[in-house]
Amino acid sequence: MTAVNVYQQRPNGAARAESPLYHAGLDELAGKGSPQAGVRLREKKLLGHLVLRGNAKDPAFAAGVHRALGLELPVALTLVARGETSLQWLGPDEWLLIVPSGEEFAAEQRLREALVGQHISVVNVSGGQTLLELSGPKAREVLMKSTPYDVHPLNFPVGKAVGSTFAKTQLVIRHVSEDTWELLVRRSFADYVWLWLQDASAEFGLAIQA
């Protein structure tokens, strides 16, 4: 069996993260903005993610991954989630797992254990991407002014998870409860989509949660 590299990427106490929208000092901005905000942000950052790739169409692939997750792997264009947890499908053989921050080492651990001997890929991509969560009674409306995927609910139902072209850059959008979307954002491209959502939310009012 061939040897494998697995070990923790995660800085120690003597070194910070920082993530991608560190410098917005978001948390300094957090709880200032009109309780009748129609639209709520929050940065919820420095999350682990991993990329899995594997063949969706083997049983046995199916069955390690809900050994080591407890989750079923998603069709097409959806996402599954348990807690703080959550797997998305990203292609006919690849899904981003995003786990509580620090528990990404242990996730990966569990997937290769449970699927040795099977042809897969787990690779952590949490320094390179960050989640945007967006929330309140009119953040559907800022979605509109932001993406031309059609954001309705019939099209767009709770627990669809699409990438799409979004204020002239790419980003996934994920539907995760009736009035919150997440948006899976690019670590170069975090300023210009931080920056682009103040603007398109300034006529509803927007409140930075921390």
Given for the second form:
Amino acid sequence: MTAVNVYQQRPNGAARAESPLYHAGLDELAGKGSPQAGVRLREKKLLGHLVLRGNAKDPAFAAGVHRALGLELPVALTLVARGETSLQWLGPDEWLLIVPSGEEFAAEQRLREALVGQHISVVNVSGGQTLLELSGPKAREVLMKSTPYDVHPLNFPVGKAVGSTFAKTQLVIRHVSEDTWELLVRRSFADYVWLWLQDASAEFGLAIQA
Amino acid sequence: MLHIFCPHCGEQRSEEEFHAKGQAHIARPLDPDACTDEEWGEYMFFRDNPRGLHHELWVHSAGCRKYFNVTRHTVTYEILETYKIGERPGVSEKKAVEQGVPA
Ligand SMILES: [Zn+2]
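For the form predicted in complex with the partner chain instead of the form predicted on its own, what are the coordinates?
Zooming out: every chain and molecule, the one shown earlier first.
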């Protein structure tokens, strides 16, 4: 068994949890935008985020990940998903696992059990970042205003995920379905990205979703 | 704006996603305690500054956040190759001259 101290990091229900965009009051803004808005935004808040590192070239690592998660280890610049769980390539030895709120502790335990004895790391980064969902017919145009990366479907098909510069910061863009994109934002940059997205979406109309 | 091929991401990416980190292939002395001050100073502080081909360390800081090597011409800014850490450059000063790249 591993000597790593693994414990439940999510506070129990009695503690109030605030997402990185708590102060923006998105819940109160939800539903007030125009139904014709070209861009829709939702914070997929307080999900479980785990950063997994290991040797992609080791078949035992890939097999262990598959056994623990039921997902194949994604190759460069891609993401695989099943239901609300997704596994994304971040680098040649680094992946991001996102699971529904509260499931991260069990997922970490399953990973550690399946990868026992291997040179790996699993770090719970749930509190350090948040996921914003950008959708709607004009969502791609907002991305085009924000990043130098080519977001045309020929270059950025569904299932692709890239880290790039965005506004004057850096984040990860994930293309999850035709008109739907996700932005993986560092906690301390969430407010800046939120302000940027409001400004960049203004010409298309922005609707907040709960 | 340069487009730089990240060998980890496997595609051309915009220059602003990268940072240059200086000369590549600097081996850390295996036993620092056995170094003279001059040897340690050489390792620590002294860097080549060639006019022509230079092997450099770059990091894909906004993308995969991994380091890799670049062979770059310091006069023309041309990037002749990028390759992973641990690999050797395929383009050298001698080969480049043979291939007609101005020194
Ligand atoms: Zn890269």
